[in-house]
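The chain that follows stands alone, in the form predicted on its own, written as structure tokens.
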Amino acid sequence: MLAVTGIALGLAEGWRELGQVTLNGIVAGNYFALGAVGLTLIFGVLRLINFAHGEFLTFGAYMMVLGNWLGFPLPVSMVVGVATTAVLGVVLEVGLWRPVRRKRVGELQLLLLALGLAFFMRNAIAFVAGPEDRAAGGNITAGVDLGPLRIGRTELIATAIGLTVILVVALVLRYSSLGRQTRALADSIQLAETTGIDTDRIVLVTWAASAGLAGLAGILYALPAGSVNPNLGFSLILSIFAAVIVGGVGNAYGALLGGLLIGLVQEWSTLVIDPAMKVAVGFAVLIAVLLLRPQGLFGHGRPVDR
């Protein structure tokens, strides 16, 4: 469908502007994969749905701003922002979800606790940094010619960096201890633990990879955007969850491409309707895909344990 979808748009719209929303959606996707990732691991573990991941997409880009305030080189500041936030992630796990789980509340209060802490950091983050804009401190004036396309420099070199970070998450779980000792958790909990798997280890590391990762998406970004507002999260997380369910709940390969796909489907309707509606393209994707495939192109039923 994305083959006769795309040959349409080029024969339709013209080769070279598809060449350039294509090259526009690798881009959206990729930080779109980078955020779903990081949700769908949260989800696939521990069956939790955390509506305060869009704020860990702002908290990174923030940190990234006060590492250049504190006059830091921007590649460090963007390896303080990742950090901090993947801090965050087991801060958070450690003060708030595993204590809450321990007491084994029910779903309903589990969801509402996590709307509750996205609207609080959403708001401590306002308050702190302030509602106006705040310099991401990228390049977003100088241009790389490839070929007939043109693509930001900064922009360039953030895809290129997501994209590496997206082949070594894929590596990482399908190759590494860590990665078969995660996929083993998010299949069944209380198999794993009798396998001897220390399931709270585990359970640390995914929320710190999961933070770090939407921390990463949110510098990616800031920087060709070439600005952080308390807002950045919640306009990124409605494409997230979309490329989350596309791809399947739970399933982190999935949600890679999910990400990629709903990135590369909303910018390629920008050829034939307003860019301002192209959000809504990625929704009309999602709601397809559930009438076809409810559990999402690489997602599969899996027993409900926790």
Given for the second form:
Amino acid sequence: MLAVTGIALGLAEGWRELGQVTLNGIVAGNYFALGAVGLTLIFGVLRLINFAHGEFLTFGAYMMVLGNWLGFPLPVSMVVGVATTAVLGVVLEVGLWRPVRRKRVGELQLLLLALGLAFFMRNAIAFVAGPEDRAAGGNITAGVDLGPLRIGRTELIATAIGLTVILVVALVLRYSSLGRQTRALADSIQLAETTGIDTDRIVLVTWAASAGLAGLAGILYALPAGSVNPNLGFSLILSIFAAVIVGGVGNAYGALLGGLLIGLVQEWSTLVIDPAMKVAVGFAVLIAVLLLRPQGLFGHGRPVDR
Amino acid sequence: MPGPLDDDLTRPLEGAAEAASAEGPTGPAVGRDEWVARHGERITRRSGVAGTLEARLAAVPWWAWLTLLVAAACLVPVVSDSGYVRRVAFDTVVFMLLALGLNIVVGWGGLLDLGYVAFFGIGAYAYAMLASDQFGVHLPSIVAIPLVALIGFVAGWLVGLPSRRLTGDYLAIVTLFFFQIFLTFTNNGDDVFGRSLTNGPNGILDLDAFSFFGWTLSTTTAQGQFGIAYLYAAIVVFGIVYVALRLLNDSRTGRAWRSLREDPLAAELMGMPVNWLKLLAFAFGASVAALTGTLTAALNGSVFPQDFAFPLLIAVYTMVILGGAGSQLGVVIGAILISVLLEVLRDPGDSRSMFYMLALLALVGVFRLSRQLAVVLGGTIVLGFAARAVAGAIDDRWTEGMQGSGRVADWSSEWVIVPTQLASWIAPVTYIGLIALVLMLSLLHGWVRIAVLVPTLYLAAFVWENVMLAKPEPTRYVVLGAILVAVMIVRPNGLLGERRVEIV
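Mind pulling up the form predicted in complex with its partner chain next to the form predicted on its own we just looked at?
Time for the whole complex; same chain goes first.
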């Protein structure tokens, strides 16, 4: 279906334009995918929709800006951003989520807590760093020509890093012991516990990975965009949610592919409709998937409700 | 489950009353499960003075509370002739209405609707399109208001439709998307197929004022102040909605909603039309929100996309959660508290007093009147005076930056370090340090916790005086988010929410 749409768009709007938006779609898709995989892992393991995930993206990008401001070279700043966001994820798990889970509060309360946390974090970041745009530090003027298509140099590097990390995440999940344990937890935390997996440790690792990948996603978004502001994460989180659901909630590979798919579809849509309505296209895809295939495009046919 | 079923379970068996009376009135009744029979009491009873007070207050009928609320709201213009106070009273009534509407969805239906404010916006925009020059339509208010409520109902119905097959968290995402699309559409709706629908960020201006049977409610007085008629219009709408919802809650549908919230699976097994009930809750909530939208739209005479932003959603949720989802009186009280709090935070002097008062209340609430409370309070006060004395001895400029006047300001300027000139790194570092300390507190116990609590409190006062008061606007949002998080952790059922015991 994707191919048919692509060919139709190509015939209608011209192949060069299609190639350009496809390239943009892959660029967008890689940070959606990185954001989505962390969100879906946390959901899979803890059954928690982390509304504050978007703020992890913002936090990572701001930490990179802080690194730049302290005078580190850009690659070091990027590592600082990812590492501090991972630490933030762990700190929140230990200081907030674990005590709350111990109290056995309801699902609705957990969701509202995540929502309140997201709002708090966004405004706390705006409070400390100021609401204005800040330069991200990447070079956004240099461009590279790929045949008839054009892509920013920073964009190309960011995409390369993103796709590499996506591949590494997929391999780690597939082949390493840690990845297998994480997936086991995502299937059933009780069963995983009975087979002797240290669930507390895996949950911590999952938070670190989820937040770290989100931080990276924020950085890879901010660098080509050239600037960061406190609403960075919120502007992306809906597309990331769409990617998670399209890929099947809790399914890490699905989230990776779903992220790329949402990026592609949203960019393609800009050929036909007002780019400001991109988010509506993501919504349309989401609704279609929910109505036709609620377990997600790449789900295993497991029912949505637990 | 309350109601008839409870009676069936707990009714004594035939002849049990005679057998029981033989053992005297205090002995356990034969054929009657004591644990089940006392189930209802255990849910609500608390011991001590608080319990007695609570029981007395709970015995006050709902219409008495409603009368009290309405009378208090009606008396606001009598007490104060300031246009500002009256306008705040109007906004508070609007918040009360919004909280009542959200209570249907969250408190009764148990659904997480993150698009709620969009329905408020849809109501306002619908009124704007039906009663302005935008399309040249000028419906009389008596037609437009019910029509808008109906539009809200239908819109809620349509958005709820995908929720047929969705569980709570999917619904939250779908409605959040819907909210975002509403904002996108209102912001970019100035060129839909070459026709301007919403005028984009410029909004729709010059709406008709409310007008009933030739009598127009003017939005401003002759002196240009807030038109008091709108406060009374809002109160009338509030009274009608409150009573209607009360009746709805006591009806068959209301009971079905409650059972749906407690356990959807059990409700479905009992043969309840779960999807139908969810849609109904959604649509009723949306309808109330849309109705409320007409009030603000008519008073402001204009609608803009930025009137329906994300912070408003968080504010309404905080009201419902703080008051206690499910309790009509609770959410209304929550709305009053949050609305007043947000207004108070606009003024540095008031918000300073508010901060110390709330901190004290919270401490008493956590520690009761105990030795620990004395230690924490005493420790914090001593630490404050010591720190200020040391800072003052090093350099006078470190302690002479206190703004404002009044008793609280005089007192706190003797206690908190407020430098005249704040180095730029201090604000972020102390702020982040405060958040880290608070997170750490949740991990500690016993005396270590109290030892950490003392500097945390002092740091909180320092941050409040030096950093937060300087930026009132983000402070309001930060406080709002912090309240929502804190209520969820400390008292997930809110102030007046139904407390439930887990039946194991």
